[in-house]
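Shown next as structure tokens: one chain only, the form predicted on its own.
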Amino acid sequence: MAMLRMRATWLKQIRVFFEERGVLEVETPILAPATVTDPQTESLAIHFRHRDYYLQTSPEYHMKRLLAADSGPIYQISRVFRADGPGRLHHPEFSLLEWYRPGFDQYGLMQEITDLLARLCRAHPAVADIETISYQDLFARYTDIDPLREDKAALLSWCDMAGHECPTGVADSWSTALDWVLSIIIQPQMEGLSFIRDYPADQAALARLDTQDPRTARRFELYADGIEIANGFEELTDADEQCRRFEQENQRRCLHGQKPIALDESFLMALEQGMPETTGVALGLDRLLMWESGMNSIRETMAFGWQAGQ
């Protein structure tokens, strides 16, 4: 019950925070005929009225359609679903706080996230000392890999020399290999709160490329003691480029033996009609609650969590 009360307090504080800043709360569909093409994200499908529908992994596409309809700044606290087995950091159903700020760049939104954390986690000392570091510098700190210059062969060679055995499938793509190094080798060593910015371009299918260095995208993530808490972008607004990236992701899905996903034509049409320059972020409320309260699993932050083996 103490955790339920803490969650309820947070939800109230979040709504007050955004009301003070003139950000509109919205609701979008949980069940929809389209879903994400990301090979690393599997959606839960429901067969209804002779076709497949999907429980949404994020409210992103619908919220961007509202932005294209001139909604202005918006936020949503939503229940989202992913075909992940339950674990310490994963749950098939969880709570996501997602918001979009037309006119903000990634640094403006990182500051707003910092302000929100100061409201929600005011007693936590790490909130007063959040580090910002580039993806390239993060790898330089913990490995001898340059993610913007080297290739899979160099990465696998370094892993072998450092005594890290890469599992089958990791080397299928450069992006997959980097993800593995980040999650298995780097994240366990991270302490405190850190914004990681300037991700490699091929790891940001929904983000703008950096005009100064097109090898990187205007994507950032927030980590708390090595746990991913939030993922944000300066959003891609070019419909043709977005369609090309979706098709590339579907090609990767096919290479991995996954089912290709039909493109969300309504979302692409909204981009075509014009979405303002915007930065958005999705923040996992359950993980943040877990970190702030010192719990060992996100299941402990929920009233009814899935047990392993369900």
The other form holds:
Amino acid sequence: MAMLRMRATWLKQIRVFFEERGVLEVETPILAPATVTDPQTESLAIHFRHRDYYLQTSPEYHMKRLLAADSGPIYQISRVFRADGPGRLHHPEFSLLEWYRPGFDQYGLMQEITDLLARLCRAHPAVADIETISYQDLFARYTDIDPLREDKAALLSWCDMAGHECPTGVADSWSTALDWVLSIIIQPQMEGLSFIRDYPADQAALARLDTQDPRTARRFELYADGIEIANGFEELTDADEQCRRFEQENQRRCLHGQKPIALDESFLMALEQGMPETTGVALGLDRLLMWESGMNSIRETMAFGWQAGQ
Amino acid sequence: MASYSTNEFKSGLKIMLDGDPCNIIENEFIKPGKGQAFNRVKIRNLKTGRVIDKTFKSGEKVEAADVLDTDMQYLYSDGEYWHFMDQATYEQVQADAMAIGEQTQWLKEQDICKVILWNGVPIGIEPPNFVNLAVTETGPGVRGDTAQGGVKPATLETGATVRVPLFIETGDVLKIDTRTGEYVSRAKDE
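Any chance you could show the form predicted in complex with its partner chain after that form predicted on its own?
Full complex below, order starting with the chain above.
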């Protein structure tokens, strides 16, 4: 019950926080005819009136359509669904806090996240002291791998030397190999709160590329003791480029024997009409609650955990 | 050949790894928000008993191990092999010293054990959690000798040595917990 009270308090505090800053709360469909093409994110489908509808994996596309319609800054606390887990940090259904700030760059939004954490996370005075580090520097700190220079041989020989057995198939793609090094080797060693920024360009389907260094994208993530909490982008606003990236993802899906996903035409049309330059972030509320309260799994922060059918 | 996808992984699942049958002890699903998912598993090699950590790319397929836990009655040992019988089919199997390992000290004829069969061949056995064994030899136990915590060693009919309370005498039948190798009580008359 203490967890439920804390969750309720947070919801209240989040609403006050955004009201003070003039960010509008919105609600968008949870069930929709389109979904993400990302090969790593599988949606749950519901059959209704002779066709498939998808439980949304994030309210992103709908919220961007609102931005394109000049909504101004908006936020949403929503239930989202992914065909994942369940595990310690994963749940097929979970709570996402997502917000968009037209006119902000990634640093502006990281500051706002910091302000919000200062409001919510009383048990961790360390929120006043969040580190910001680039993806490349993070790898340099824990490994000898340069994520921006694709060199599989170097990666494998470093893993070998450090005593980490790279599973089969991981080195087939550079971005998968980087995911593996980050989540299996680096994350367990990370402590405190940190923003990781400047992700490799191909790890950011909806972010704009850095104009100074096009090998990196304007994507950042927040980690708390090695747990991924939030993921933010300076959003891609170019409809053609977005369409190309969706198609690339669909090709990769086919390559892996997954069903291609129909492109979200309404979303692409909204981009075509013009979405303002904006930075947005999605933050896993259950994980942040878990971290703040010292729980071991997100299940413990929920009123009812996932119940498998018989 | 049967196989499992990583999303079917759960503790207790038997898979093949580097040619050996293994048992999944723990399975953790790890996934970056926008990236490749992995399964980090703790696996016990059923032949060597060694436990290792390993990660798999999610979605990968792994060969299933044809491993079966069967309740069988222990019959006898001929010195080289230990013989077991399936009480339903009367089928008999023989296990070698590798498969029996240290469990030999808890094997009493006619007890029902769990035999782990891989492709029909025993690779390990689990004796019952509790066995009743007679004491073949134990010292008198000097009263007042509490330096030993009031216990003394006793040798059992299977050759095992356990620590028992001072009042135990040769010929007593004792209930032993085979998982810890500890004395539980004197066996009740049954």
